[in-house]
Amino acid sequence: MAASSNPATSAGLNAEALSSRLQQLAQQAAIQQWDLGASCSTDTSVQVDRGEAKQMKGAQRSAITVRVWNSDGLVGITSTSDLSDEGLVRALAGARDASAFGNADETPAFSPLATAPLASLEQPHHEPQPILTLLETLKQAERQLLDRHAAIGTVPYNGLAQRSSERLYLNSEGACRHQSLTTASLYLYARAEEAGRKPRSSGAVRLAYGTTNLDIEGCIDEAAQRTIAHLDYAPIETGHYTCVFSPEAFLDLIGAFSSLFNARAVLDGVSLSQRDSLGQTLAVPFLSIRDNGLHPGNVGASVFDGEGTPTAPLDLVDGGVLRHFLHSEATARAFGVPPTGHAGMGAKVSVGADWLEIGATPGSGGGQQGLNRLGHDGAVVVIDSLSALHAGVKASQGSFSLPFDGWLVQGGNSRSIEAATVAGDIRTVLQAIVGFEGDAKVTPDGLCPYVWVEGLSITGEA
């Protein structure tokens, strides 16, 4: 078992306590623009190895960052995780030491909505079950995993976690953001392999607000599902095909293209949009891509960002044509419009997507209707999961080559695709898209129903 420590942790957040320190200190510094952000969390979580604990692991972390301005609007930067009064005065010190290298063409300044009110979420709290607990749970989920097909022989990759978190915004203009967090994982992933044959693997993820609602049952189903589904597997020949992405993939394809609509990139020059892109059309005019980071199936969904900005729904692509760009206060500045809840913290403050909702634009019809990969006439090819998006994605570019697992289903048939790997570029499958399958599903990186998309390249196994 390995366990840490920190102060910063082990007594929890006083926001306002902090704040009001924090406003005196400064003032003794002669320091009149400052903020702070802090993340702190207690973890535990265990592994198991064929009935035996691999591995249990107790920690507190914490990431406490402090900015100051000075007097010719230059910022300086950061980071402790002594939050007593000796702490947060070397910390204010050292951000007004180095507010004098700050970067003039980079200037963050606060967010004009840091003290707007926020959303009020259902987020349940949850007491932390014990870790000897969470490791016969887990051998039991293992066990049960390795008990639904003779060729399950190991399951490798295995994690039952439960967290306890809280996050803090603070400036010297009166911004006093809080909020606190229970959530809870599962993630099971199985190898099987039969006689003569190479060994196959999937598997799931569960999130809930803590251990006891986690849907355990049910990841051990689909883990089972999806590797036995993989047993059966034959060559595919090259070409081009008809794919369905799984809900999974289709949200890792856009997550890994999300620059698409990150401000930021788009000033940096690292973005297939540019500033005049918002208006024209992306995709096909029924896709609809939102970002609601406070949907209720996003567990952990936080109500801020990093400089205090509530978190509200963002339509991104509606019938089809960009609507919005993700925004810190910076980028917002730049553009003429409100920051839009999706900054990080620091001297060039990020932008990054909270959590993706995509479907069909209501009113659209939402392309062909009644799609069914098993009842197809011709040849689909069912993309299940994506790999290696941090080697196979150009972002600037466009395109993506990436190895994946799937089934290739003919006349109602499925049967696993042994190797192989699909490569295009974003801009034409936003246009290739045909339509949707199904129900949207609610994933941990989002909410999406299975899409079909035409002509794209696949290549099999030489």
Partner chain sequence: MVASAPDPFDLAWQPRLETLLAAGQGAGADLVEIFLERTDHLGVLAEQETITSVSPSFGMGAGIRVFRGDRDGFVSTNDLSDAGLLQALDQALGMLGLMRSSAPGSRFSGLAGLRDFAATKAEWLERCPSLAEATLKLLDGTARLAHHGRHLQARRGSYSRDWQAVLVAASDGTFARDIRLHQSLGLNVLAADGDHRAGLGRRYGTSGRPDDLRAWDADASAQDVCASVGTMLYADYVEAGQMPAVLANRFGGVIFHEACGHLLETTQVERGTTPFADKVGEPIAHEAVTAIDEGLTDGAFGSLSMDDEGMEPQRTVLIENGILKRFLSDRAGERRTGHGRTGSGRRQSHAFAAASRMRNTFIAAGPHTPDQLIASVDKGLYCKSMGGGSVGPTGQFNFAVEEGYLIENGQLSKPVKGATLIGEAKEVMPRISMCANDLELAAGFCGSVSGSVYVTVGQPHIKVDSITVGGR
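Given the structure is predicted, the values throughout are model-derived calculations rather than measurements. Positions refer to the first chain, counted from 1. What changes on going to the form predicted together with its partner chain:
- Two rigid parts turn against each other between these two forms; the point where they join, the hinge, is T65 in the list T65, A190, R206, L402.
Would you generate the structure of this protein in the form predicted together with its partner chain, following the form predicted alone above?
Chain only, nothing else included.
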């Protein structure tokens, strides 16, 4: 039997051992500058099917990504899940070999903020529950959801999962970031069918820091309400409609076009924004979009990014004007600004949005007041959830054509739409926002109220 002195074990990452060993190996390989991102996690999850266990899963994962700078200052990278001595040696050698092909025009450097203070987040650690306890919990949740309506026959997609994870960022100048976290998730996606009618489905998701504080009842309620609300459906006529996006749907749409705010995409020429777009009007004058990974509603928030830069709030759009881009170290250097904490780790470092807050710019009035779909004179289409964003969004072109689940609301009556797509251009959408309905809702992807948008093209089957 091999001794388990691996720096990533079921007990977690041993930052000190990993750092010290890597320092030794780097010296032996004459590598002066390096950094490393590491993660390990232990997961358990269950799925059920009509009162029986469908699948129970467990996983122990560990991975590291090593970057090295060669004598010409070029960067190479290698990732591995093999944290044995042999694996680390091979990773360093692989990264050094890859550095010969490093991009001389844009060489990443250590983040100047890799040792800056980190935010302190309230992220309580929960002990994992036995998997058979998870199974019983999910069986009960499934039973309750099935009991909500006679038409709900199955919950074909469901899962209860818990995770304990750790992340590390280390570099040869002594930066040492570490974060450990526990999270849990529940999803319930029900299928309902009435005699002579098509099957309908919908669902809900909940996240928490542990399975014991998951809002299971809320998830069941929401999944049941959404599914039942789609039972009475009718086709919709093709045409242009005022649309009311649910918080989840609008966040999905903005997220799919987040290259608008992404300095990496700007530099690569694949964003609709350009270097000089900052300060220009992007949306109606009452719209604000803020990236705020530290929001308390962001369960599982990271306090540092892949380069060790602290996570921090960043105003992207304020008063309809594009204010800031999301940055890595390299893109920030190219723009002459500090990195913003949105980097991944790579030879070419990716940049991505974290958790978005969308709503009215303070003091702007927030557009049309008193919007209420049930009290509206004309017909409105409520877009509850969007599908197939990977296929239907052309981020670099601005266009989208997406299937959705939703309702046609007319004269105070709401009826589910049988099948339809919504199409448009994101720049037009941002300029056609009428206002907001209701309070902002915390979702897994961000915070947003219902958003009214005029004149979107809907294709139906009527």
